[in-house]
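Single chain ahead, by itself, as structure tokens, in the form predicted on its own.
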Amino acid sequence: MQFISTEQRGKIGIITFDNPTKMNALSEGLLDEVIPALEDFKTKKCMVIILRAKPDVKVWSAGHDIKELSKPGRDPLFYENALEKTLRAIEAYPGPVIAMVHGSVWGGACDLAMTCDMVIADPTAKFAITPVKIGVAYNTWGVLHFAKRLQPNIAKEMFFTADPVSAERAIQVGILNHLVPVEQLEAFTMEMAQKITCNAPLSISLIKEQFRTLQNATPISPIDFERLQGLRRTVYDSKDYNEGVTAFLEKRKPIYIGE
């Protein structure tokens, strides 16, 4: 693999970012290597799925890679975008994901933390959540990852500010299941998967179905649904998407006029 590296410690599959030219970033490549990934470890039934950056990094991940957004005009988060599938497949996987955080997470990288059952982490830690840093239409299933995890006045402030929380700072909002010493995140975060082995998977399983179903039963009417999806396609559409996306891939601040 190119973008990533695997191991398989007994009933713990194991997942390594490795792409540190890039930050990690959730590249096409690199998702389409995660979830070929996901479906070994699920075929060698391994119950516990830990997804980490390696240790000497500054950047767990830095999130979608930009340039390869869909342009003005096109949904950037349809269905079967690379890091929509891959969050699917986190969602799906019959038995716990844990993220193992060291270093910072940005943009879709946050949300694919959320998405995991467990975040753990260390004090080098923090989470941001950047579209509107560059005009993004955030798709509603997207930020309901952060509604499902945190108080709406928190989701709001992650969202409508784009600043990153700090370690400290997540362990109390709940972003965070438990928060570490650099030097025991590791050993941490592989004595909780070790102890969820010992446990009856088919129980698991089950119990992790469950959450999901539960989380994701929030009703929408149709009608509801569409104006959200007319109103995403308002901002995919703007001048203001297209200036961002510009102003990023051209390192200058962006100037928006709300069009």
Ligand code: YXS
Given for the second form:
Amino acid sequence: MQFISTEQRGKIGIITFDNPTKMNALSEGLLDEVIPALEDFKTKKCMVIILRAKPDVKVWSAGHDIKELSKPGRDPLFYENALEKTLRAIEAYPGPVIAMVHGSVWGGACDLAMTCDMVIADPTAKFAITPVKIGVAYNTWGVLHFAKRLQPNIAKEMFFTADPVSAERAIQVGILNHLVPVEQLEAFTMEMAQKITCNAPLSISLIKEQFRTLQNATPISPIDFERLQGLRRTVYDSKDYNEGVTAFLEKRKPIYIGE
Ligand code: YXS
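Got the form predicted on its own; any chance of the form predicted together with the named molecule too?
All chains and molecules follow, beginning with the one already shown.
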């Protein structure tokens, strides 16, 4: 594999992002390695998955690879998008997926962390959800991940400001399960994973599936779904979306006009 490394320790599967030159951006290439890795660990009956970056990184993941975002006029977060497929694979994995975070987490990577069953981090961690920074029409299922996990006012502040949330605040508002010192992060996470592997795997996978089903059972009428999709299209067709992506690639501040 080119962008990740994997390791199995007993019934624990570990996936490490390993594309530091691109800030572990969630490119199709990287994600196309993550999904088979999850499948492989499932075949090997790994009960717990740890998703991590290398110990010394500044950036856990810079989020969606902006260079791969679809051009205006096409939905950037369509159902078969590699990141959406990965989020579904994490939700469907028959055991807990723990995000072990050292470094900053951006955009789609923040959604990835919020989709994991638990998040354990050290004080270098920070979390930013950034669609408004580049004019992205975020998808409704993605918004649901934050609405399920956080108080609405906190989730809205994260989306509307796109500001990174520090580790200290992330533990206060419920993004993190645990905040531990840098030097204890790996041992603490492994200890929790190890503890889980001593419990009944069938019961664990049932309860995880019950959580997934209940949390996704958010009633929305077909007409409301169509309406939201229509609103999303207005955004991904907009000049602002084009400006947001272009400004990022040109390394300048975007100028939004609301069209
Ligand atoms: O200049 P080169 O060619 O070396 O490339 C630079 C950056 O352009 C590149 N890079 C990325 N390329 C594609 N997609 C990305 N998400 C991305 N992030 C960074 O990596 C090279 C080094 O970046 P640089 O010079 O900025 O490094 P830094 O250490 O000064 O700053 C690290 C970051 C992560 C703070 C900074 O790169 C940054 O703010 N990146 C963008 C983070 C972000 O907004 N991610 C959201 C992506 S869009 C997404 O996930 C969703 C669609 S949504 O927006 O809806 O949430």
